[in-house]
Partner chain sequence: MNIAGWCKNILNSTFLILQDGTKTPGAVLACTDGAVLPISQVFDAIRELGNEGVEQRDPLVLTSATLLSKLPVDSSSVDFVILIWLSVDCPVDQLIQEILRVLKVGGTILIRESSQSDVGSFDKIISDLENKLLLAGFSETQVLQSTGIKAKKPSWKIGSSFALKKVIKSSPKMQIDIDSDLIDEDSLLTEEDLKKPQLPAGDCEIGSTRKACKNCTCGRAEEEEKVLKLGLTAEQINNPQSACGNCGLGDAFRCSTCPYKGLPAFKLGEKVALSGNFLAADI
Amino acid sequence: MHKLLILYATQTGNALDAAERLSRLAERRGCLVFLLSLDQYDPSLLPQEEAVIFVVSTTGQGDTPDSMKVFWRYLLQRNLGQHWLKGVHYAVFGLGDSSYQKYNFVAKKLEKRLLDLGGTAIVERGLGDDQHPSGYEASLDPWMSSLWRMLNMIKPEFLSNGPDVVIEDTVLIDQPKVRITYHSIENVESHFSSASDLTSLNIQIGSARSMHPGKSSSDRSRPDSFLKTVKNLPLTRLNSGKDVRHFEFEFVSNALEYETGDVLEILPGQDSAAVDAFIQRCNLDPDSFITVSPREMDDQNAHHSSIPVKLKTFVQFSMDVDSASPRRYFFEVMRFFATAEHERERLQYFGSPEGRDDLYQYNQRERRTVLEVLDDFPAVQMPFEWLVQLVPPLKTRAFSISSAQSVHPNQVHLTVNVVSWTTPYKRKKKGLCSSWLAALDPRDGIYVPAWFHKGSLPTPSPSLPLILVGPGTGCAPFRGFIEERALQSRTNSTAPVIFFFGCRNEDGDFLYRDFWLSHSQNKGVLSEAKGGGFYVAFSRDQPQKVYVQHKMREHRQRIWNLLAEGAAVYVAGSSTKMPADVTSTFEEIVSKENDVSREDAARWIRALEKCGKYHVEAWS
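Coordinates for the sequence given above, by itself, in the form predicted on its own:
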């Protein structure tokens, strides 16, 4: 039988959601489907495939998701000729955000490479946009219709039920992908009885997260270490419109080594009352011990592969019940477990093409949580297997580290913007992780599960001149850079550093004001006496807005002189317009100071990027 291969690369889960939807709809058309993450697939087998659909997201500044990196490197090998994929039919759907400069860059470059290697496109690539009022699904639905139609024309043997099959709505044809096994308490206690509190917590988090079906194969389920809060200090003035905090954590378990520019991921604690409300709403027993395994795994393997955990522990550490919005498929499955006619009708409408926009407004735009949705449909009673499969996984949140370990040996510092907003229907919402961190009291001794990894900002050597641009919380990694360089400058000569910082008001949100000013005076590493400089743009302290780009233009000659001396550029902060505007300003400066065309200046900056001297770390 002919198989359709669907390969996906996801960072936040949307590409997986889209790929699973494609898979379900292909199966309903009589197609045999293999669905795999790109890091689970051997790229050398690609020439043997008949038809492949790629669903890939673009992250950060045009970056490939982690799960795609090895696959992409393989595809870029020069020895793969222009006929390597001859006879292979492919289709590409990309997920991106048009507010970013490199919108859907990964899907675009993947399609070009597949074409260069001799592949044949089944259908024109589809590009989903987070900025669309209906999100990426606004493009996915029409793209899928074209895909089935074209696939049926090119290879009719794939879709035995035809391209336009409609399945009766009265039966749920899918099975949950997971199986829950319940365990007696006697068989479980031994795992935890002799362990210390910290070890026991580590085992419980690791077991719960490793069993969740939404776990990426590259995830490390157990935390690298546990931290405790030493300081939680506000950096912004009350009523400034922002709440930014400085956190200092100490290692409670083993102190891990990290470098400036690294990233710390934190697993946020969920509100215990919300977890209890979810368990009660779904008629579950919080104290039962469970393991979760893929349905296709045999009993023997399922029984031995995981350590049982309490159901409440599993929900608490792996299921996001009170912050993330459920996916569209959640509503489709809910319909089959709705016992009230009016609820079933509403859910059926949400699942239809006509109801797609209303579902997007109700769900994603309002950021409804799983708990809120279940409360809105009280007649729905979903089996726990479906809930485990469909409730979004509880994700870690990543933060740029704002300290140098050489200065704070047993500590790690973070600069966190406490997120809150009002939805279109005037509902107050808070960011799960930042609001949880903001509520931490050093006296409570709460353990913070943490993972360390490399970010986009490599640690600079002391002899490398630096041009840093970090408005708002973008200053976080550069606080670590300056701490480290100040320490290095005590014993060795160091290269100059220029830092451009931006905020709204001098007296409202000038983050780490005293720190920067102390290093920009008395021959500090940011002082002009040392060839450096510290320049601040206050955007709202005067009638006309002033941003970091304006300050860069004011000091364009100094920027060009440092660039000519081989300086590296580091940009960090909000991912919307800032990175693109800053890049454009650098191009403008190179063009004017070097007396070259704007196109040549853009090429010059791209060359800087390629040789590892232009780095961007941006977050939304």
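Predicted model, so just to flag it, every value in this text is computed and none were measured. Residue numbers count along the first chain shown, from 1. For the two forms, the rigid core is made up of the largest set of C-alpha atoms that agree within 1.5 Å on superposition. What changes on going to the form predicted together with the partner chain:
- When two forms of a protein are overlaid on their rigid core, residues whose CA moves 2 Å or more are considered shifted, and Phe337 is not one of them between these two forms.
- The rigid-core alignment places the CA of Arg113 2 Å or more apart between these two forms.
- With a cut-off of 2 Å and the rigid core superposed, Asn522 has a Cα displacement that falls short of the cut-off between these two forms.
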Contents of the next structure:
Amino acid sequence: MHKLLILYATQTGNALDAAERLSRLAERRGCLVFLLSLDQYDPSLLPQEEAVIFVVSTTGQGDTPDSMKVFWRYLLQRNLGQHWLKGVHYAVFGLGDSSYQKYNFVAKKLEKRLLDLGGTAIVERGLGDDQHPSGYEASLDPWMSSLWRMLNMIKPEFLSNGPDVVIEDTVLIDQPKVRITYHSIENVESHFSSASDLTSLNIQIGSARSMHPGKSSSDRSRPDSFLKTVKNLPLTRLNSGKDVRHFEFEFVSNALEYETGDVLEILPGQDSAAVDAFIQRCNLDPDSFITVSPREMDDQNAHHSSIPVKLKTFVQFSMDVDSASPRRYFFEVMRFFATAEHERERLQYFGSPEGRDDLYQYNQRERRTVLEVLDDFPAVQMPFEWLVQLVPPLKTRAFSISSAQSVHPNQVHLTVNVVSWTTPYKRKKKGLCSSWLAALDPRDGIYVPAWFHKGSLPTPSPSLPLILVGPGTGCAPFRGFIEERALQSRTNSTAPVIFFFGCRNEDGDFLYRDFWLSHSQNKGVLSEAKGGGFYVAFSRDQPQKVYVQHKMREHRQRIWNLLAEGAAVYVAGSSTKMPADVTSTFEEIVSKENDVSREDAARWIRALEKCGKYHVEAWS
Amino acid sequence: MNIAGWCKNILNSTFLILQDGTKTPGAVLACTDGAVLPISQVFDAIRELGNEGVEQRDPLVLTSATLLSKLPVDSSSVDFVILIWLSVDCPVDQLIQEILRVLKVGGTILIRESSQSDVGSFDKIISDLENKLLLAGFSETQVLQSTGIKAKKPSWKIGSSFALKKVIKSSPKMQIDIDSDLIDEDSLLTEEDLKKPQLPAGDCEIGSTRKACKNCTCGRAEEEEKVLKLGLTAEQINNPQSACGNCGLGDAFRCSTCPYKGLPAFKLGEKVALSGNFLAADI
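Can I have the other form now, the form predicted together with the partner chain, not the form predicted on its own?
Whole complex next, starting from this chain.
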């Protein structure tokens, strides 16, 4: 049987959506499809494949998504040779953002490597661009048309229904991926009756999230720990244009060990009223006990494989009902459950190529939530199975930890930017997680479900000199580094630290001002007396913009001296351009201080990276 | 000169140079940060380098090497440098640079770490040392089991064009992962690929196409927010009418120029409710 393998590498879910769409359209053409994430596929099997389609995203710094790293390394091996993929037909579709310098680098490199390894391209690579008015789909659809045409020409046996399939418009031919099983109350009580509050909560969250079809294989469903709020303090002045908070959390259940530079992932709570409104709108019973299982699983297994939870609990902990926007497929399926003529027509329009741009305006640009969409199409009644599959999964949000456990033994601190913005249609929107956190009060007794893992910033050893660049909330992990080093310096000698911070206004958003200042005076770890330094760029305190790069140039000799002593560089912050600008500034400094060309300086910086002495953690 | 007499000389002075640093073929320089260095260690190291006939050579021995800012040896005159390092700290970059200077092209450095510290920190020291060597411009580094590290002076100097083929990750698990067999992925990109993508013209206009980045720093996001003209008269709010018939159905049905965009659905003739999140300064 001729099998089409579709491999995707997704970071935020876009590549997965695109791959799923590709998969659906292939199946409608009579193709046998295997859809896998790149981290589920063994690269050594690649030469045996007949046809492979890659759908890969490029992340902000031009990097591969996490799920692709191992696969990519395998492919880069020199000893594979130029005939390794002889006979393998491939096609690559990339998702990227042309406002980044390294636009779609992952797809571009992948395609070239596949060619060099002896593969045969079915069609030219397709590049999706977030900056296009209707996003990546503008490129995907035409690219897919050529894909089917070419595939049909070179391997007609693949598409048994032919390359152009006319869909019977009145019938939904796809089936939901999940099935819902309802359980009677007696069978369920036993799981929770003897469990304490926290244990019960842990089980419920774990069960709900593990049953959800959107769960990725690497996720841990049960929270590592629960936290309670001890402090929630503003770090910015009111009306300064920014709202950044300092949080101090304490472990409630088992305390975990973490290191500076680690990442805390939080599951945000959803507004109870919104969850109730969703359940009511969809005519569901919030108190019924359910389990969710893959549709192909038989009755016996479905009944016993997961712990039943209340429908309301499932929605609350795993389905994002009032924040993330649904995808185009949600609208396609909705159409078949529209009972009103004008709604059905509108949904048909949205699903067509002509209506794609308008759908993008209405949905993605406006950040329309599922609840808002259902309210806009009040006559639509979607079965719960489809809702579970198509409502965006509730995602955890990751933050760099801003404390050192050696200094605050039972605590974890975070520095959070509370996000809000106005949509093109002038509606006010808030970030789900940051707003939820901002509303937390130590007295309300709310538990915060949390997971810990390593980020891209390895904990520095005390004898490693450091150059830190962290404007805005980028300073968060460095607060941990510095308070830890300050503690270490009391018993042993520690290496110097230079820290470049940046913000808008000295009296508006100078985060942790007193903390940095206290360590940069009195022979503290940031003091010049100790070989270190603390320098701040206030971008808006004068007519011309002053950023961290400018401050770095001012102190380039100090920077070079520390680099020559073997310092490691850490760059952190929220920005598309900042990391690249900072790297460029380092290159400039190395070039000037050593009187070598820019290219050689750039190579030297790249060598630093490869030696594990140049780390970047950038978030958007 | 016999060994005994030679050792006596070492004890009497801080620096001892046995012979001139002449340009003899197969010249060997041995350095140590210690004050004394048994000659047997030097010969052991020479043997480890595996060259026959090396025993016939007269190694130059420098002790207390940390006190020297420059090695009193001519540039590119030595085939082998043996560094017997006692201290826990890495040799400073200056010494490594000097060694690079005196080595001939293709010459080898062999560093023996003989500190008494436990294996754990030994691995870390070796890993740091390897990084230092690479950054200084050595190539073909090779870690020798629990004794030290070896490297070559390449035929290029730092500053001229070279591609770093070795990739070292100094992870906390103290594993040295040498990816010498991976191609350089940046070589897969063409000139065309590397050019900054062309953004659509008129990009800074606040329009429906290009939107401000989520973390906008140039001020565009605030400009977009300011383009706030409601464009609705009181009459339109209190007694809404719709020629197309779609305005009251909600955003999903409105066309792009609809004045009621962003407002909730309404019934014709009934006052439009300005919902709580619309135009409100605070939520």
